[in-house]
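One chain comes next, on its own, written as structure tokens: the form predicted on its own.
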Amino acid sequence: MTILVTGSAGFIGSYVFDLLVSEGHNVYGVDDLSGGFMRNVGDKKRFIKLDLRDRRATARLISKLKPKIIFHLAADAHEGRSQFTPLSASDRNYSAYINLLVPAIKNNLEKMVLVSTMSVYGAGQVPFKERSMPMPESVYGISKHAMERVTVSLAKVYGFKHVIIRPHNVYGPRQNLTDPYRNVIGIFINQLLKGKPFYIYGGKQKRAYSHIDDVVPHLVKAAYLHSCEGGVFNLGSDEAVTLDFLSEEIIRQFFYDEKVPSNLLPRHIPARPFEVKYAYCDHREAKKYIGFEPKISLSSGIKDTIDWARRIGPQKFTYLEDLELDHHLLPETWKKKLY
């Protein structure tokens, strides 16, 4: 049985690919390398560079491989930036997914494992429950919710099985340290590696940060449990903390018992007006059907990530040349390219 992992050079996708290979599956990976890295690709002979926005090239590949199971992780996963790059968010998420899903159905797809996001919940009541009504507010969340809905709709018509996974705030080794628009843990650590301070918007926002090793094994496990078919599952930490607490933990793990240089203390700037303040999940369904139980504490996970980041060294942040909507509401760090 051939399995395809999209976004296989990316953060979560590369772990999914490696785990499937270790279990003996016949796995292929695709990625356009817009946010992934070849250093994440474990089996380069089974890797294909492909932009899923290219409808014909995607159809040709699917016709050749005829995957029975697809783990779809390729995405423009920039929730905050999507308000300023709505074309990219739509094209790289919904349109790219349809380009993949249609030929997959034609070639007898048996199961789609769609990796979505907790952004589909918007600013709803926390903790977000799997059975809560999605009310996405960002363009990114809207595009991912549309992907969920089209999966459910076409599965009913064409008979393939599906599982929807909503991970949240995943971090750990292999995280993209070059991205100035997302992944707050990676941004903070990369700045410290450069000997520069990082910026905190507000600080009272509350999230639950989820280590990659807690998320991926259960994501893959869900694909093979009949009880999970047709289900939606939140995957991530139960330990919700403020952004201020997170920054303190990163500094504590980075400097150990050393005194923190005053020039590297974080700098607070006003909270972003469009950001959801409280966003974390309930994992009742995942615990019931997958046996999900996060085990890695924030402190040990942060230490693990810092140790890996030290090995690869500081990375240069990569900004887009132009945002689709350049607006006065742009976050200060993006507008002035402070990183």
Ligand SMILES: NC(=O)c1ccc[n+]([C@@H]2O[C@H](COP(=O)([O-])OP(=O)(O)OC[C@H]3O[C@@H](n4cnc5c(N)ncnc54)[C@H](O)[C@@H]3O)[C@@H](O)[C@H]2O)c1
Contents of the next structure:
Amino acid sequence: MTILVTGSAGFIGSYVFDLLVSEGHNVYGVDDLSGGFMRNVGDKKRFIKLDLRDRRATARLISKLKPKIIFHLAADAHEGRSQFTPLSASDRNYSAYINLLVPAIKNNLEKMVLVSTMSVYGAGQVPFKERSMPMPESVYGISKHAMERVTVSLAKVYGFKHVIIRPHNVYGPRQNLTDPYRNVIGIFINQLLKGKPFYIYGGKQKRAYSHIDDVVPHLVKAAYLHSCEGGVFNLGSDEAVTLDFLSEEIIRQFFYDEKVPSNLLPRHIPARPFEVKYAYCDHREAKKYIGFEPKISLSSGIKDTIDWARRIGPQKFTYLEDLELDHHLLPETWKKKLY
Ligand SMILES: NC(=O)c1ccc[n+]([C@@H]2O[C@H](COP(=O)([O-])OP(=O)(O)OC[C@H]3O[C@@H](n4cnc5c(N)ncnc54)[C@H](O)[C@@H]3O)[C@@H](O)[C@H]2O)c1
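Provide the structure of the form predicted together with this ligand, given the form predicted on its own shown above.
Every component of the complex follows; first up is the chain already shown.
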């Protein structure tokens, strides 16, 4: 039975691919390398470079591989940026997914494991519960919610099984350190590696940061449990902390018992006008059906990430030449390319 992992050169997708290989499955991975890296690809013979926005090429590959299970992780996952790059957020999320799903159904797909996001809860009350009604506000959240709905709709008609996973704020080794638009932990660590301070927008916003090793085994487990079929599961840490706390923890783990140089102390700038203040999840369904229990503390997870980042060294941040839409309230670090 063939399994396909999309986004397999990306952060989470590469771990999903590796875990499936280690369990002895016949797995292939695809990615267009827009946000992923060949260094994340464990088995290069089972990797296919493919842009899922290319409908014909995607259909050709799917009719060749005929995957029975697909773990779909390929995405433009820039929630905060998606209001300024709505074309990319729609094309790389909803449209690319339909390009994949239609030939997969034609070729007898048995199960879709759709990796969605907590951003679908948008304007909902924290902690976001799996059974709450999604109220996405960002273009990213809206596209992901549409992907969830179209999965449920087509599964009902064509009879394939599905599981929807909503991870949140995942971090750890292999995350993209070159991206100035997302992954706050990666941005902060990369700046310190460069010997430069990082910027904190506001600081009172709360998130629950989730180590990759707590997320991926449960994501893969959910795919194999009959009891999870048709379900929606939040995956991530229960420990919501402020951005200020996170920044102190990164500084503590980075400098350990050395004195922090005053030029590397974080710089506070006004909160971003479009940023949600509180966003974290309840994991009731994931605990009940998958046995989800996050184990990695924020301090040990950050230490692990810093150790890895030191091994690969400081990375150059890569900005888009232009955003699709400009706005006078664009975050300072993007507008002025401060990193
Ligand atoms: N990291 C998180 O905190 C987080 C939280 C919630 C949800 N998610 C979801 O998890 C999944 C993986 O996220 P990640 O953090 O590993 O991001 P990532 O950017 O590292 O991985 C996404 C991968 O998709 C690839 N990709 C993008 N467009 C593509 C296309 N058109 N065709 C083929 N490949 C394409 C990119 O090159 C990248 O390697 C995404 O679906 C994301 O929405 C992530």
